[in-house]
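Next up is one chain by itself, shown in structure tokens, the form predicted alone.
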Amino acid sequence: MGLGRLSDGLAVTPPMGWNSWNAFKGNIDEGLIVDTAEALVRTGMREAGYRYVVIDDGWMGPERDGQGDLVPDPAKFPRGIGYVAERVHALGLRFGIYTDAGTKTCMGLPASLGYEFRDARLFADWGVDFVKVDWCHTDGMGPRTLYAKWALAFAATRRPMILSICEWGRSHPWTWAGTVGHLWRTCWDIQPDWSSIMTILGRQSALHPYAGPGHWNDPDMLEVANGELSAGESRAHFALWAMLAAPLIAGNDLRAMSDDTVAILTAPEIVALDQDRLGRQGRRLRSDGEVEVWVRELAGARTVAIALLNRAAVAREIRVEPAELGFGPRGDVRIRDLWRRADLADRVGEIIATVEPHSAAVLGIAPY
């Protein structure tokens, strides 16, 4: 779309960690924090790509300290969030935190409006990696400008910070926001079911030309794992986002994960289509009812993605013509499936997949 971006090196592929919000809301402390990052590193996370563990809304106290700063609740965070970053960051990891562009967070907290500079300048003195501002309490203002200020006051501190924006899509960020953050919301929030995981994809059909490295669509953090998902639907929620080049963020309770949600989340080809350097975002191909084709381009040469998707409550065989991924009219191509990591078949002129309810079958196509 050749809009302006920021060149800061930070965010060249999309963020991936952790964030509190998902599995415990406002419930959070030092000790789960703590042991969230000792997990992320136990369970093989932090070696599949997850840096950044975040907390969000729930860790101020009621009121601002005399000097005018943001104070730790001191029943939740005791030695201060300082002590929090530094045992993250002796794990290899890195440390992120929540506020509010608003008058009051979202759970009615001491929020940033006017000491935007004040608590950028706090944030890096405490060793914070990545700050997540949301949009709560903001009546009557304007997200460019306020957005803006932000970016100004994390440049102030000379500390590198990524910007996570978060004002639900509601003025099209992504046609503004690459100058200002690293990736920005472009939806409400999702919920841990298949209606909401569909309609949030569905949101994000469009918005493939804005996004790139440094600046990142961001359609929320993952449900894998809560509610009642099944495994098939975690399994198509993590590949689509994948496909999407969004930020993982996980949101479940990383001290208590099954076997097969550590494979869901440490996938390591559905991984390495997130992160692929190229950036490009995938798009919808086509759509047939509650059968989806997405597609992919990957930085190998004339190398794609595709996600087949069934929203349906019964199996579906999909079918797709090289042709319609851009191979020519004879389409010779070789298929790789990205979740079982094994080839095919080589030479096949028609893509073809049985695909169960409610999942997704993503394959890596190349010519032949």
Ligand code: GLA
Given for the second form:
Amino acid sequence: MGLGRLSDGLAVTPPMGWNSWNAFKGNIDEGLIVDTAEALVRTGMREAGYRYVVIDDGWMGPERDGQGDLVPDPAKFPRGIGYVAERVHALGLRFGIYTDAGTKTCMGLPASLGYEFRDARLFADWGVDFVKVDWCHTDGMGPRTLYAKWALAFAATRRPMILSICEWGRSHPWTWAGTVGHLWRTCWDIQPDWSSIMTILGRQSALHPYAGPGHWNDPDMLEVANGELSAGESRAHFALWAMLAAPLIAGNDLRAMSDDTVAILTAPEIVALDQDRLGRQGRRLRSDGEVEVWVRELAGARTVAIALLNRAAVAREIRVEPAELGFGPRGDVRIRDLWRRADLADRVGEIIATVEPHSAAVLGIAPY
Ligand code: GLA
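Show the form predicted in complex with the named molecule, please, because up to now only the form predicted alone has appeared in this conversation.
Now the full complex is given, and it begins with the chain already shown.
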């Protein structure tokens, strides 16, 4: 399987962490990043597996310096980026940053075209562990060539850094990016509403063959607890991203989370589902428009997870025959509710759940 893939030992399971963009856009500074890193520790998210603290767009000042290096905005990062990286590392976390492959970032700040080796070197010197490389202002450029240049620039630094490719799925990166980077966006930007999440989800099933250890489809960062999402919608979003073996990059304000939000983001068996070592992405088994059944093969012998998604505005009873999941003719199975962390039934021939509107039941299914 490893043929042609990166084999640098990074992102063996989907990366987990936090990124500043979804909640803060360009309103970021040193205090926010350090406080967020502390919140990752205090809330138990670090222990749950969240490792990467990533600064997105908006950290640069308006010009490169006289040597040609990127300069952090002095009002936002008065002690520089290396200082922030040190504070993040001191908490047992890893540090990530953002640039853009073109002439400017999406916010119109200095970007990296023609400076790939210089910028990779600078990031490595700062102690960066993860770089998101965006795709604004790249007229006429080919993503395959330009991201391959980034991979060479990373290799030249000799510092292990995750390369997060962000060209929004335009050039079908799943067909080529596994040899270049560790994750690649498959879609345009997520929004904190149910319809955006459902639209993105609908495009992921066909991409399931392309993901695996070290190379992941990225359906974009989490919107859990953002915007108008209800608790059920946040739970469904989180669980479906886990079914997709998606990077779990929280995008909310971690400094002031409700207990419910912490419980979603750290749900042990949902996180374990995302991080399953086999690294197979889930896929949609069937859909009737309002009810969808998703399945993901897990490392345990003949074990799968299923998500029963109710997109409708009323509760639905959803039934699945074990035979649909590849369990033999007798089909007796054991069922575990991965949210409640409870065994539901032993030796049953049919899986039935009542699922609330805009919610998903997530079950582990094993042969009896
Ligand atoms: C693009 C990316 C987003 C974010 C912004 C920053 O829209 O897709 O994830 O990085 O740029 O400007």
